[in-house]
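To begin, one chain is listed below as structure tokens, in the form predicted alone.
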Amino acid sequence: MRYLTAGESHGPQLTMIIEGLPSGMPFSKEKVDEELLRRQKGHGRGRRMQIESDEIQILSGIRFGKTTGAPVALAIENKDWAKWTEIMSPEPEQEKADKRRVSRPRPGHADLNGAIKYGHRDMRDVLERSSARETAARVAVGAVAKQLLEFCGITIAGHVVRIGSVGTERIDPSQWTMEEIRATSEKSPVRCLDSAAEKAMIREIDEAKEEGDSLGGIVEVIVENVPVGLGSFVHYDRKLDARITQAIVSINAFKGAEVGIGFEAGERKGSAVHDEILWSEERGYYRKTNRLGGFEGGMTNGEPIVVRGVMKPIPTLYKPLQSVDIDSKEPFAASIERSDNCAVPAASVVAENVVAWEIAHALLETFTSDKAADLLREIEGRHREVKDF
């Protein structure tokens, strides 16, 4: 299974093509639109979220509420496009050399590196595609993957564990169900499970905004009821934990990822890191703890997948950092594009969906997947095998 996205921040639309979905999978447009709406929420979002109200158009691959096995094509309209038709026109005669041209690269963005790589003297040709607007397309794709996971009995949830200096303790899995995590995070404007930390996060976001500054943070994604053996130990590029962490770091502004206790494992002795193996007639093989976040040897071990990602503060600041004009080579305050001052709550939703895609991709790679019914039978068989092995 694979996908491609196309489109710019101020172009007419975002386009997604998904290839490899099994036929007969139930498909809901409303569930995709719901994920897109979740991405637009969160304390700290900017004015763009008041302009766009995202929903998908289904262009192919879906008939009577089910996948056909053909490529699924989706589109999301950019409503702001009406104000940018001349500036973003594909027609050569529409080019206006100085209209909204960007010659001052913003520190922390792709502007300068991308302009050098592709030879653009107007860095708008870089920032339009490198914009986080593209994450709307990735959420839509991930929302389709989520429907495949739901069909296969796999649940996923995400929440925010840190914004700026305010963090929360690791949650005790025995104290939370997936439904409770999802419901609690949905009610929180910062998607935090701790009400005291939530209030402190909101204060810190507001203070940063008043100062013209921005904040980053850490998000966590949990996936339950994943069959044993997704991924493989036989080659580096088939290790599923590696694919998931790559997907997390590929989200705009993310700079790191960890699985389970992650970097904390470097501070502990081995006996306080590795998860002991147990067996019961009811569950088959399982682990006493889940410090390794559901993975051993690059493969799922049946425990919940737990992955975290760290997002740097958004580099578009209303108190701009110094930059250099590529025409005059003189120092200037970097250009300001409309932006959030904290997008960590929204990034939590993006992280959920990119992880969902990687799990769905691994499912279809591991099990027979031309037809949804065959896929489900094979997954159920793997769950039985764990008890009988």
The other form holds:
There are 4 protein chains.
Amino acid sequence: MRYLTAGESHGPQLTMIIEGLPSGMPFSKEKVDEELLRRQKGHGRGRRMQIESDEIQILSGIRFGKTTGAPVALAIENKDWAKWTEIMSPEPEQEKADKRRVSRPRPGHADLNGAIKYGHRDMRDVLERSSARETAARVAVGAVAKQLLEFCGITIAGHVVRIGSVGTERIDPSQWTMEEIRATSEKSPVRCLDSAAEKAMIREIDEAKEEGDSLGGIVEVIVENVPVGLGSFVHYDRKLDARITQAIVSINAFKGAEVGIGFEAGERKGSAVHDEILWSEERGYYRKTNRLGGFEGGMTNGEPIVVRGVMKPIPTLYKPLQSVDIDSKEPFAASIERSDNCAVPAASVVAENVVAWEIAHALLETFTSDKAADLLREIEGRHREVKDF
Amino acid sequence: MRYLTAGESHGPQLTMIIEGLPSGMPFSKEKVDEELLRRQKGHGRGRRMQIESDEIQILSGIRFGKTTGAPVALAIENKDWAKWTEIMSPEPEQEKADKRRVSRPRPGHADLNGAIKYGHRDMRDVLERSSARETAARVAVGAVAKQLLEFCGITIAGHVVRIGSVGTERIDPSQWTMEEIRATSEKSPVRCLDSAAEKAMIREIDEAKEEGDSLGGIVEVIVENVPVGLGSFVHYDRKLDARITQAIVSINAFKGAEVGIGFEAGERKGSAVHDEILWSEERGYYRKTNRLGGFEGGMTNGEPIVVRGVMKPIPTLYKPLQSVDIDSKEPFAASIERSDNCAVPAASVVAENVVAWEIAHALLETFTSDKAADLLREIEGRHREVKDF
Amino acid sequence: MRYLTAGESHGPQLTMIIEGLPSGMPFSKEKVDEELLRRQKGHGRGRRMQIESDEIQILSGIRFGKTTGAPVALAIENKDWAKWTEIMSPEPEQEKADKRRVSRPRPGHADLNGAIKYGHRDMRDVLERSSARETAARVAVGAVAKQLLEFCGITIAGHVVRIGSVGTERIDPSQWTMEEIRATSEKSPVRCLDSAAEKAMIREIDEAKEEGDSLGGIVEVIVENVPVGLGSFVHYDRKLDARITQAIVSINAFKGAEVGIGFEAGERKGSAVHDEILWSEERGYYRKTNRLGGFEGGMTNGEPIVVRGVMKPIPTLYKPLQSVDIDSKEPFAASIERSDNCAVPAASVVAENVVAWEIAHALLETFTSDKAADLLREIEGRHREVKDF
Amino acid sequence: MRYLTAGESHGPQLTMIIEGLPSGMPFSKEKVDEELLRRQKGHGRGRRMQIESDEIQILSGIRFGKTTGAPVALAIENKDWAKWTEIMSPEPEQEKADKRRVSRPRPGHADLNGAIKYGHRDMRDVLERSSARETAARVAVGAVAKQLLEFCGITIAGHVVRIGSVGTERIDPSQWTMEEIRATSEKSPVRCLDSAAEKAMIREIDEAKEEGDSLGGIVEVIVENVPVGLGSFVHYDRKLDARITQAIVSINAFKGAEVGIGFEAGERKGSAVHDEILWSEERGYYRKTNRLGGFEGGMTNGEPIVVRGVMKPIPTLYKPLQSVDIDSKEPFAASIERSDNCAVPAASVVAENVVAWEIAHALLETFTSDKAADLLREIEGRHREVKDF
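Since the one above is the form predicted alone, can you give the form predicted in complex with another copy of the chain too?
Full assembly next; the chain just shown is listed first.
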């Protein structure tokens, strides 16, 4: 299973092709649109997000509510494309090209190094694609993967565990069902499970906004009921935890990722890190704790997957950063292009969906990939094997 | 450029094939052996490490001190193979197979989930390959990549920034040359640049050892003089920072990775995260700070790459963890197979080398890949372009 | 460089995403549309081809007539989609699904084995994607690759060398420029360079049509001015001739491919197969003959690439083939869905374009891939190296 | 599943790593050695082949006669390595390097274009790796894949259908069991099933030898009991017939490949090409003929796979070809390095084994890939599905 995405922030549309889905998987346009909507919400988003309401068009691969096995092409139209046809024209019109050239790279963006790499003197040729608009494409793709997980009995949820200086305690998994995590984070404008922290986060966002500053944060994704043995220790590039890490860090503005207690594992002693193995007639093998976040040896171990990613603050600030015009080499104060000052809640939705893709990908790599029904049967077989091992 | 590794902890040898190296690259066996030696040192390693002294055999792809362009095969013999021929026999001798079966999975290892995945009732069939012995193979491969980087004027260094409760301050890059970082960390038994922290780390390791406990930590890798524009923002799976993250987390026992200030970026305000862009006649574009660790938009931006990875404590402890025998389902106290209690200094060498591979890989993806001399010429061209942009 | 295609024969559109094009490459929509038009022509095509006139929409990756480096998404609308919205609906409407079910597999198509693989009782779920309609997508993608080749001074041409019993002699390359091959084949309704054979081919097609039968044939693709050393002997999966073979056989209805004199090489003696190496001050190294079709050791050798592919006759005939209904298991005479009886001229256009892709792909693998201008400079460097070797 | 091979013709050994085999697959060293031996036989081979007797060393991934799931590393030692240590030294000894330089490229080999690509003035740096010696590595790898096929009830056989001017009729599959094909070809010194043709082939080889000339030919590979639906029509690069074609053409000296009646399909009418679909209570679906060689839509259809490849004559002749010294630019008569004059029988063994790999690869892509026993169970499930469809 693989996918490609295409599309610029102000182009006509985002386009996605997913190749390798099993046939017979129930497919709901509404569920994809719902994920797109979730991505657009959250305290700290500017006005653009509130106006647009993304939805997909299904262009292939789905018939009568199910995947056929053929590639699935999806599109998300850009609502304000009409205003941009001239600036974004594919036609060779040099005059127009010169008129609206962007010559001022923004710190924290791909503008300058992207322009050097691809030889662009108009940095719009970079920023249109490097924009976080692309995360809508990844959410749509992930939302398809999520439907495969759902079909296979695997549930996923994301929430925000830090915004700026406000962090939360690790949740006690015995106190929260997946359903509760999903419902509670969904109701929160910052997707936080802890209502005291939620209030503090909102306040911090508002204060930063007044100062013309921005905030990042940390998101957590949990996946439950994953079969044992996805990924593999036999070769480094098959370790699923490492692949998930890559997927998370490849989200725009993410600077790190960790599994289970992650960086805290560097501070603790071994006896306070590893998860003891228990067994009972009813549950089979299980762990007293889940500090390793569902992974041993790069493989799922049956405990819930717990991963976190850190998002840096949005680089475009009212309080401007210094930069240099590439024509004149004169310094300038980097311009503002949008008014969000915190996108962490939205990023937690993106993170959920990119993780969903990696899990679905691992399922199809491990088990059969032709028919969804066969895949489900095999996953159930693996669950039984674990029980009987 | 790609590679495969093979080999068990107690098999005859580790075997590595590297395919896709440019021709005409100077190749030194000694430099590879030196990296292997570096991996074997460090306070906290047990006796096995002190006895063995790994070295490579060159099996193909090198002639008269240079790569030919053909695949490079390398082997590292296991010195104590003679003692293991019976237990590790490839011959179908069921009697022997039954005699020394491992039925007791160790927490924190791939033993149990690996055995379930691959259907092994003898967990030796898992632990032999999941062993951190494999990191020797990755170091050897990375040591080849390092020689390509060296040929291209790119330098790399690693050091330890945390062991257990002892962390160090971020180094001020203006105070340290790469040469100094390499020399200082090399002299330290814990590969730490800060001599006060070094002492505390050693003490903490010794104390943990006495308690029968183990320690993890955090390592940092720095890469200097990397051309601008490795990786790409145009598609998520081409972001080089994310690939490096995967490479690091795929090292045995690593649970997370971050770029630049990483997780700290979630706590700070935007104005304290992004690196302002400056320009001067002599230096061209440069940054006042390097909090983003050399990456914007998933691409190198010319500043030094700074990445960190966290290693969990070694799971095999004198102070045993509880587990369950897979035959009897009886609980037992998980057995000790080796006497290291902290492998973080060694892991920093592994991290250096896996990062070296990713950079070398990105170079060959971006620029020409046939001849090392042409590659160097193109990299120099890119450096000039940056100057003149 | 990679691409994905999506889309059904009677769906709303074909969708293509090309990822990895260098920036700054001149891009002409007209040139793509021209290739699509060429694919639709040819004696032996039925009415559908004559009515439709495919053209692309540019959805991303192109700005002001040039590639930006971002993924290029293209679409080709299906003109008669309006008539098919009900039968091809993505909505879960089981009633409609049952009404128009295809239960009769056609021999020579993917219908039966595709239905078994993906578990479809309605074989429309197979035939919509397995249709040769998909070759329009591959032509569009190849037409983009062709523009890269053109930018790099590489020319490509295709022509038909056999239809049914009518074959032609191998052309004497000293007698034909690429321009002449292109112009002459373009004027021929069967894309044949030999006017006597052309008449016989047309007659044979017409006769077969009257009999209710169909014809296949053989197409040849020639590529000139390719730099020496694309592909590599160092690993089997890097041999470019083999990759081109795969690309050709992956065209719908193709059953084989050969390089240079191909299968004839099995009949001749060695002294009548290999191409002697000559050298002169003006030309550098060259060959007296080009029986190996521009490849030695899986690499280009500077002589024109010459490859051929064989297309089987269209399986849907007026003169029906026997098959079995999957519901009743009763035999039936396989139904006719379209009226083409020979698609070889069109297939030669497809072959040209899929070969163009493979060459472009090899260029970007071998040389730099960021900017088209740098790529061109490197290719020119390689040409000089050959001269001076 | 993937593999890499390494090693030079006169280096210490060939090295192979296979990654991704399922666990629990029976592994026999003898079966691999037998394939290696088969590759070394055949009328027309020179003395080197008769002296050496290749055998593998197992370096990892196998324990007590079964795969563990870990990468399998194999080596084939070169028996005469001792004589070559100086010429093939990896040490930087420029003096030795200059002494035995090869400056005379042989037509039909990778010598000249390989030297230009990789910048070698000593063409030994090319010819050592481009040598057909590498096919021993591919046979060893294929012989492992063959054991997986055998475990899954899939049989494979190869034979020679043409050497020079002597061709054979297509065999009537109803007249030959796989066992008979294997046994009969095994006994023939030219691996030919037709004893009259066999004699003529031997005569033609002997005559060519006397003339100082060489011969190529055509080999056929047949695979029986393959499950329906390997490969896929949904994306061009998943078509299994095309992948097999690539695998065959990537064998040294192969110039083309075809599936079923292949190039003949271009000459026949449609009614004489396609295979009608029949059904009976006992057999389920089956075909009256198998002209398409077991493939429709790029997928297996349950009929035996039949593929052919053409090998050009060995380029190194007693009757020399003209070439040019790269130093002096003087013409010379290309030198002889070995005394085989026909390697087609051996090539048929290579072809069998590379096809075996592609089938095994497709099995693991389609079905589960963790345990061999589960794979077998799924394949049997697919056979039942076909029966019940």
